[in-house]
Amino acid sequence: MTTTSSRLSTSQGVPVTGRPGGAGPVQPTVVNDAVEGPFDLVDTVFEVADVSVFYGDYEAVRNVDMKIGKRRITAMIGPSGCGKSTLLRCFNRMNDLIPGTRLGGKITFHGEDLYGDHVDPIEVRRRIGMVFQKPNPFPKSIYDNIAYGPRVNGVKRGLDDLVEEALVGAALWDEVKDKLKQNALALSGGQQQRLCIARTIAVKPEVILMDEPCSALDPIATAKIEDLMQNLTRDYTIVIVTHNMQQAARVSHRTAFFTADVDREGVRHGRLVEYDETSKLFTTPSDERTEAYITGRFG
């Protein structure tokens, strides 16, 4: 990468924040007009080139190639054990925290090798935030949850405005503005998840990774998170792993379908089967394995 502002080699010491199908084809519901727009390669944020991920000698994900566009929602779907979450964690080097994990191939972020020798993983995780399956607010006040990352980054002034901005951005401000000193653990599950999203965007990342962010939530809370994701694409690129195919059809611009191949020794390896515009993948998939999965014949 050529611009100083986009480099990943500067450590800023901020923490990582916040951890189907029916009998027939899933019909995508286009919520955002951009869902139907063409994929502009000029706006590529991530490029995954022949990526394999190993846990020790075990190859969990094999030979993945894909590009992820700016300010789009990219969904990764597929049965359990197909490597979706493993690949997602590669985008902000969370797998570095698991002993014995290594990556083959190359992942670039705006053209810069995420795993280059000069790249600081802490800066990667500041630029590429993550929201996990189970809401994990800190056992602190709502205010201190949001202010934590900026404070670690050395921000001392304007915290009140920053906290409000993050909570507004996460569609939570109106519900908590009169109880910012309340313990975050007293919030409902859906509110806690939106708090974790607010905590993520408080450090102003460019990308938000979401690992099944609605799997522990009720339908009303899920709808709020989905609406929030659509709104966040005005400013952020989002990559989401979900087991809910209807959710992928509702919110994403592009969808990647993964499955697990079994080799001659009976070992499963995650493989990318098909990656396309969401409307096309769910209505006219190119691979029969994709069609079998989205119509409920397996998975």
Second form
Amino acid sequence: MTTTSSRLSTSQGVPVTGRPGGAGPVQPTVVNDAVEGPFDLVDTVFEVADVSVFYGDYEAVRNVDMKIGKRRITAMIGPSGCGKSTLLRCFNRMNDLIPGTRLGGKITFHGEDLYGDHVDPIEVRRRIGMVFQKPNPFPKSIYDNIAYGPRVNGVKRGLDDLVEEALVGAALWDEVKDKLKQNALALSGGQQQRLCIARTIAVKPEVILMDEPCSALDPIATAKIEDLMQNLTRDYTIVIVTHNMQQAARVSHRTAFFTADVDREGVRHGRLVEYDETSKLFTTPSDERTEAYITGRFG
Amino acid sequence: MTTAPARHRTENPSLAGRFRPLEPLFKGMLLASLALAVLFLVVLLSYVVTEGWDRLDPRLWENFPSKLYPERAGAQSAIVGTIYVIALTGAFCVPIGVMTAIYLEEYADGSRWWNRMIELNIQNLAGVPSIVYGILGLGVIARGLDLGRTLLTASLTLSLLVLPVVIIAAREAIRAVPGSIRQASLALGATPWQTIARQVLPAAVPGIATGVILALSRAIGEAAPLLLLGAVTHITFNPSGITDSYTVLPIQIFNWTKQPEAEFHTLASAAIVILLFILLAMNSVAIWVRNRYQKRW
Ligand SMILES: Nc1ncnc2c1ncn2[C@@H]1O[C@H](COP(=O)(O)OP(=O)(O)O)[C@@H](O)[C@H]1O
Ligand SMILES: [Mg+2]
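Switching conditions: you have the form predicted alone, so give me the form predicted together with its partner chain.
To see the whole picture, the full complex is given below, headed by that same chain.
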């Protein structure tokens, strides 16, 4: 909203040449095209190689290849049911919790196979946090919500500082500092979602996965979270699923567009159609399906 | 909209209510059921209180049973026995029941036939008559394990009897905890066990407490299996340990009602009041626990 310039400046001091004009069919506010250098120059956090995800026999996502850059915001967009959440949950092995889920292909995290035999999913989730679509604070105090992650990870001392730091980091401190002992469920939806972000960063992960974090929020709360995401890229790599194209355009450096292909038997499989710098994807998409989607002709 | 009104609508439809006979009828039926239940309870309570009034005095809990002198007889050994049996039954069946429920809800793969069979059997066990558990307790626990006709045998048998109720209630309570809470916890790097111990169980406590009330209320009134397990009717001492012989209130009451003298019948009614009182005391503890842990989602 009003923080365009601060958003730009948060992105690792890469020279900023300014705001592009209102080209592009949906979004006049692509703020970050210039921030992104050539992708090869950015460290790769995740490398997704020929990944397919199965629920039992159903192949929900098929043959995805993509790289996710460090301290970048990567957006995944596409019509609902095309497997965005499914793929996102693979990044911190939350899919392990759904019986019958299977992964084909390979996802590496800093070069290490995320699904290797030696990998402990608990450790994975400590390093790769997740924020869900519907704010899901624990029915406990604000303080206990934030302290929960550190506590289960064995932290006993310095919790007060950790809690403050996390709440400041999630731009919630000023609103809640006088009521840390209050039940978190008394907060508004937007505050609850920022609390969930604070709770995630209290564990000091490297990556934050967000699955439509704003879809249950009003525009003002959404704007606050988007600002927050920009600030978080100083320290964190963010992957966000959104079905809101404007949001992807506003916040992300790179965007992946997914859609669902129907195979000969009439079964729908999620496919990655196009993955590119956000400004490019939204202004000069190379696939006609992307263009159809971003211009609102489909999806 | 502002054009001519649709043909089939009148210009200005009335807002007067229509005649809806079913609404008051259903409400009346609900109230009638409630009234019937409350009426039974009141009649029962006032009946036993008036019947037992003459003997509702300290003699009842200060004295031990006497076969010859109804005016001297009391039920202290039965009261103490009942409290022991219930406490031990709770101590056995709550942890085992809750742990079983956790396993079935959080770990067992419901698509495996053996897990489904366990589930089915638990449902069925809840319906088995209590005398069958008495026979089982006698054969397996008293004789097989050689624990004899003791408090321990009685409590173990009653635990088996009410275990299905505890398991079913605890499973319902655990299932009612939203999955989003588990996901939030696991996504923060908590282990499955940390998630259960710190999030799921505390949230399930109210439901579990309700199940425990139901289970122990059933156990406290059971006489049939204990008759087989040697709850002797004439015990003139309190149990001093779990391997002592014992009696409980339902047995004592049963015994007194069989006596020819009217004084013993009065005594039986007074003992029923005591039994109800213990039941209420126990339930209020459970209700207190339930309210303390009640969560709002
Ligand atoms: N737990 C599940 N079990 C079986 N199928 C699932 C499950 N979750 C999602 N799916 C299916 O996988 C496909 C992709 O779903 P999802 O990843 O939620 O899509 P999106 O987030 O893009 O809307 C859909 O067809 C959906 O029905
Ligand atoms: Mg989704």
